[in-house]
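As C-alpha cells, one chain now follows by itself in the form predicted alone.
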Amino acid sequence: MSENPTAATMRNKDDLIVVTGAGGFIGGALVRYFHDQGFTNLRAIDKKPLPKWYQRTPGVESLCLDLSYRENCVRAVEGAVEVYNLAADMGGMGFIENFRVECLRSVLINTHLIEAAYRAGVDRYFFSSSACAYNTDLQKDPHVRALKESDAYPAMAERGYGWEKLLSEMFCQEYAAERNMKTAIARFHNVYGPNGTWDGGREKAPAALSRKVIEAKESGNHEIVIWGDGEQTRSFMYIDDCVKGIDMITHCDDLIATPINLGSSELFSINALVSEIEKVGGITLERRYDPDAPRGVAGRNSDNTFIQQVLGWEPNTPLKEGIAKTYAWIETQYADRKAGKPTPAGESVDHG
C-alpha cells in the first residue's frame, strides 16, 4: 500500500544509508532497491572481497570490512542516518546444521554494529532475523499451523543460527527500550530469487533444486536427489517482496522493536516445489530421497495476520512466477560457468 511510510517518503535522497551484508543476496538486492529509488549516498559493506560480491550497484561506496570487529563497525556507520544489518554467516539447511559455531559468531556483528550505530546517532536500525528463531517444538508436523510472532517464546530456537537471531532481536528491543533507538526486526521466511547463492553449500532449497534440475537436463541423468522425504513444508518469499517489506517495516513507528514475520503464507512441500521447478525446466525427473541429509524442521509457515493488520500488505509474488525468474537466472549462471566466466554467487565457499 502506497500510504505506508518508506525511505523515499521520509528521507532526503542524499541521506547516507548503510547496508551490511551487501555482497550477499538480500543485502545486494536492498542496495539496488534504494539506488533505483534515487538515493545517491549509499554505503555497501561485506567481508567478501569485492570481486566475490553477488551483485554490485554502480555509484555505491563499497567497502570490504569484517563487522565482527568493533572498529570496523564504527567505520561502517560514520555519518549514517539508517543502517540495515543483513551481515551474517549463514546459508541453507546444510550450512546451518553443520556450521553452528560460525552461525553463532554472527552475534558479534549485531552486538558491535548496533552499539556503533547508536553512538553515531543513527536514526533507524534494521535487523534481519529469521523464522529459525521460532520454537522448534511447534514445527514437527509437515501440516504445520502457521507461526505467529508470539511463537518464538517459550524459546526453543534452531540450534546455532536460530539462537543467534533470537538474542540479537533482544539487543534491538533493549536498545529501543533503554536508549530510545528506532530499531526494526523482520523474521525472514526462505527468501529466494535471482542473484542469490545457487551452489557451494550455502544455497537454499529453491536455488539448490533449480540447479539440480538444470544439471540433470545437462547431463542426461534424469534423476534428482531430495533431502529427507520431500514431505517437509515451507513457504518461500520472492526477493522483490522481501526488500519492499524491509523498507516498510523499518519506517513504521508501530513496529519499533517489534519482531514481525516477513514471508509468504503460501505453503509448499519440497516435493511440490520440485514439481514447480520441473514445470519450468520442461522435464520430469526420477526422485531419489536421502533420509540422512539435513532436512530441518518438518514444517514452517508464516502467519501474516500481524503484517496485514499493521501494513495492509503481505508478500504476494506467486511461487510459480518467482521460480520461473530464478530458474532462468541460474540457467544463465550455469552456462556462464561452463564458458569460464566468473559466477560469484555460485562459487564454492570456504568454511574455514
Contents of the next structure:
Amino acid sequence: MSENPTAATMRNKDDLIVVTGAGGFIGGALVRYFHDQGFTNLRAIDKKPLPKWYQRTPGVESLCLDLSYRENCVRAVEGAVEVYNLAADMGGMGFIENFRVECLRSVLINTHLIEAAYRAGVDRYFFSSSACAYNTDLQKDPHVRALKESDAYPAMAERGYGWEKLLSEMFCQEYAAERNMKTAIARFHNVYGPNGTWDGGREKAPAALSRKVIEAKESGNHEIVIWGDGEQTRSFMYIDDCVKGIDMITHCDDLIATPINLGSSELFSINALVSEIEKVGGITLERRYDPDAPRGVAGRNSDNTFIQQVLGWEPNTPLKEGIAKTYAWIETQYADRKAGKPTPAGESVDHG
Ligand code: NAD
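Could I have the structure of this protein in the form predicted together with ligand NAD, to go alongside the form predicted alone above?
Now the full complex is given, and it begins with the chain already shown.
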C-alpha cells in the first residue's frame, strides 16, 4: 500500500464519518472498511428499510432516511467531519437504459446533501460519479482507447444516469471553487464483488452472469443468455480496490474538485467474462445471444495514467480472483434463498 494520506492518517478515530447509500453495495463495503480501520463514530444511511441492507456493520449508527428530501440530508450530516455520498437510484444497463427518470432524480440527493454538508461545516465530501459521465461518442467501438478524465467534455454523457453524474460533479466543483469546500469526485468503472445486487433487475454484468451460471447448473439447462453479441468490452474493479481508492482520493489535496477515474484498466469482453465465470463454476454453457437486450456502449476502459501519477496506485485485483469470491458469495445467497432464508437481493424496480 502507498503512503498516500488516508482517513486513518488524517483523522481521529472518533471523528464522525457519514456514508450514504450504506444499505447498498459500495456504501456498505465502505462502512465496513472504516470500521475495520478502527473508526468508532460511523453513521450509515440508506432509504431502504434496515433488514434489506446488504451488510450492517455492528456498532454503527444505521438510519433509514430518504435523502431526496432536504430535511433528511440536514439530519444525515449533523456533526459530520466527512461525508461519502454513495446513494443513487441506479443499477446495471437494464436499469439505466429503462429508468432514466429515476436516475435523473438522484440529482435531488446530491444537491440537498452537498448543501447540508456545507452548512454543517463538513471538512471533506466525496461524490461517487461514474464512467457513464463520459462522452458516448468515444465508446462506439469495442476496441476503444481507454477513457481519460478530459474525455467527459465536450459532453454527450449516457442519457439520464450519465448526465445526472456530470451535473452533480459540477456541484462538487463549484462548491470547492466558490465556497472552499474540499470535495472529491471519483468516476467508477464497473465495480463488482460480494454483498451487492445479484438479482431483481438492477444487477450488473459480473453478478448477473454469475447468477445465470449458478442457475444453469442448478436447473440442468446448460444454456446462458448473453445481452448483445458479447463482444462489448468493459473493465471490472473489485470492491476492495474501490473502497481503498475512495479513501485515498478523498484525502488527496491535489484532487480536490478534480474528477478522477477509479477503475481497473484490464479490458475484457463480456464473452471473456462469461468464460472466467464458467471456469469458477466448473462448467461450459451453450451461449445464446439476445441482440435486443440493453448492451450499453460498445466498449469502455479506464485510462489510469492520472491516478498512477497522483497516487502511484491503481486498482489491481485480478478478475480471476475477484470473480471467484463474488461467485462464491452469490452461490451462498442462491442456496439460502432456495432454503427459504431471507436474502437481501436487489430492490425491485418500481416507479414510486
Ligand atoms: P447500490 O444500488 O447497491 O447502492 C445505492 C444505494 O443508494 C441503495 O442501497 C439505495 O437504496 C440507496 N438510495 C437510493 N436512493 C436513495 C435516497 N433517495 N436516499 C437514501 N438512499 C438512497 O449501488 P452501488 O453499486 O453501491 O453504487 C454506489 C454509487 O456508486 C452510486 O452513486 C453509483 O451511481 C456509483 N457507481 C457504481 C458503479 C458500480 O459498478 N456499482 C459504477 C459507477 C458508479
